[in-house]
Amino acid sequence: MSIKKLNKDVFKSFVDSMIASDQSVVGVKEKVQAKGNKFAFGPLENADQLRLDYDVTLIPPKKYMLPQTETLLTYEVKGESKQHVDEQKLILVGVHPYDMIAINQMDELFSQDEYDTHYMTRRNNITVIACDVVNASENIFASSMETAVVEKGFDILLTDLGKGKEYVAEAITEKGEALLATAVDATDADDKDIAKRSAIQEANKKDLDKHTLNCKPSELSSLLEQAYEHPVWEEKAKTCFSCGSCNTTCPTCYCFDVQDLVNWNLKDGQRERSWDGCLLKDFANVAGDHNFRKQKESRFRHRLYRKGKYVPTKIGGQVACVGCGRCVGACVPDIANPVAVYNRLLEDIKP
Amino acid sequence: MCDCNSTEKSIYLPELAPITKVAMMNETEMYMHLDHDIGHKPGQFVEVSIAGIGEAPISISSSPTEAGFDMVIRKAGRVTDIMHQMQAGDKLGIRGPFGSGYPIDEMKGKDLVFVCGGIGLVPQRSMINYIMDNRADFGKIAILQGTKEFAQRIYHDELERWAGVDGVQVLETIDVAHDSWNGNVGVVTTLIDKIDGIDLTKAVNLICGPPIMYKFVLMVLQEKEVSHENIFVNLERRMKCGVGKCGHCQMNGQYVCQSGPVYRYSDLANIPEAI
């Protein structure tokens, strides 16, 4: 597959021609005041709106694969249901490596055992253009989680060789190759360009480190094996609001709720799935109002065990925290930082 | 990555099936039969769907040796409230069966003790009637049923029928009884010493009841030196998807909808969230 070089103008017309095509194009746009002055993914109207130098987005791009709310079924009330599958084609531009790795994990989780056609159809209709990080965000710790660079899952990987003047673009799928071929004025990248790209990626492996985990991510599972009764869960959870912000901003959280909605005609409606969060207090409720995770500390612990131990057993040992740092910024009482918790455990426990 | 196949059937799509029979069993429990074969194993559950209301996980109460399947519904939420208003001929959406069920092969040739509390008898009945229909494959059977009040008893005809089967003993107790009750009074653990001719340490012990009951039954079985390998518990969780995705039924690393709801007690040693 090809590795091309696109200068600023070629890149701009490449993006504009995507926008002009029949596919919707979504990318990272200017910071939004209403979103806490954070960057956000949104539909692109022209190439100038695209900000590939962003640090981190408020909400991860997983919302395009697993929307906050989506229709699973449509039905007549108390009658027949029909499945609803969203088949819209989409190009997603500017996914950072850590978010790409999170999407790769979700792809595995939604296709293993029972194949989730709602997620997978949407996923297969998305062309992903990933991009290497240009500016580190305030709380990123991708270096520690080994997620600063990504090798698979995307169709094209972009690397900014300097201030958006030149990009290296590598296609690794047929879909990506076909799309990249539309950038007719792109030239083949030479060895020097590829060496520059490697240098940027090597630097990111070290520099995306605003927090440093004091062990290898692969050691978290055995650390947690011994940490269930540790006082840290209570210490931290004392100030937890059970707001679920750590769940909703997390690129690897995929738990969901299912609810039926009835339309105004009272005749038909939709069964919808929407994001849910294990930090919310009713998450583990059963009939008779019995709650299997009633205590804040048990919910707080559950999230960090899912990231470090439970989900990894389903996806070949990969840790389900990709170091984006979003939960750190979103947590009002400042207790969500996984690195702070895991490092606290490491003070007392040898993994 | 994956096969792109948008026409694949959704795992969330229920199949409509008519209810063939309903009957109130007491003030709160409704029996339902559906002439709809789903190919289940004893101990599995289904997701019952009413379009416009929602879905709820419900235990299957009948043995696969019988046609269709039975459920017993306690009014406990939106879906079960509406189910209580339904009649024969009304349709329910069904997904499943889900879960791993009882380990039948391992139970063959052994004595079995069923310890049930209240509607804990409902899922256990799927296994009990399987045994009744394959009686020669299993050893002696003890069925212990504890109910809070006389008026809440369920399946009493069936308890009587089982008591008449060779090698089967049925022991029943009521927590708080009126004078008219001639049987045992007290919680279900008071029946354990009354089991006749079964060595609990060699038997397979199957427990199902409200969360509070497990600890007490397990304590008694511990005193009797029953190995944790020979105890199975049947756990309750609110499964929303039934297919190991939504996260609601998760206890520690286990998705109850996939690896449960029936668990060998020794497998729960590292699952403190289980009970």
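Residue numbers count along the first chain shown, from 1. For the two forms, the rigid core is made up of the largest set of C-alpha atoms that agree within 1.5 Å on superposition. None of these values were measured; they are calculated from a predicted model. Compared with the form predicted alone:
Fitting the two forms on the rigid core leaves the C-alpha of residue 255 displaced by under 2 angstroms between these two forms. Residue displacement note: residue 77 has its CA displaced by at least 2 Å between these two forms (rigid core superposed).
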The other form holds:
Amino acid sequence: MSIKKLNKDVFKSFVDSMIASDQSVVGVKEKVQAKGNKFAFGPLENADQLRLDYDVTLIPPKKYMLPQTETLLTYEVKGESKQHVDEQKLILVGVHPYDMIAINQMDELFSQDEYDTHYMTRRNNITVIACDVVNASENIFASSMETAVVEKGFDILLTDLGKGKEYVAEAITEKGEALLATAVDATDADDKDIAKRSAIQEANKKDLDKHTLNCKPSELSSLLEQAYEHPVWEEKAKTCFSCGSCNTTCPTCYCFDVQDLVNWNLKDGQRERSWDGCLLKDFANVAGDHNFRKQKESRFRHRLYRKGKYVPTKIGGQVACVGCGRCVGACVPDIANPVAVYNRLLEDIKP
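Would you generate the structure of this protein in the form predicted alone, following the form predicted in complex with its partner chain above?
Partners and other molecules have been left off, which leaves just the chain.
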């Protein structure tokens, strides 16, 4: 596929042309807040709103593949039901490598076993434009998790070669190639451009590491084999609020709850699913009001085991933590950092 170079004006025109197309376009925008401005994905009205120099978004882009709440079907009581599948085409601009890797994991999870039509239809209608990290967030540890760069899953990868003045754009799919072809006046990237991009990516492999994991991610599963009764779970959970912020900000958490809601007329209703999280106290509640993870420490432990052991077993060893650091920033009692827990286990246990 092709690799192009776009200067600032060409890139701006490229983004504006996407916005003017028949597809919805969302990208990273700055959100003005009282305690410092943050970034979030949202609909783009013009190219000037797009911020590719952001550090990290408040919520990961998984929300466009798996919305916080969605209607799966509508039904009539004692009657027929109709499945609802979102087929809207969307261009998603500015996905960081770690978030792209998280999406790749979810693609694999939602397509295996019972194929999830709702997720996969939405995913297949999204064109993803990823971008290499320009500014590291205060809690990122993507380098430790080997997620600082990404090679697949996206349609186009953008790399800022210098303060937004010019970009290298590589299309690796037919969708990406067709979209990049609309970038009028883009030129072919030369060897020097490719070398600059490689240097940026190599630096990110080392520098996006505010919390260093003291082992390879692939070693976590064997470490956790020996840590189930370790005291760290109870120690950390003592101050846990069971708020679920670590779950809802995590790009690899995909658990959801499904409910049938009957309308006030008692004649029809809808089936909805919404995000759920293993740190919430009612997450493991089942029939008979039995809760098989009633204690906070068991829920806290499950989250770390899910990331380092359970999900890797399902998807070929891929650790379900991509080092975005969102959970670290969202946790009020400062106990959610996976690196801090794993490093504590490494100190006490020889894997």
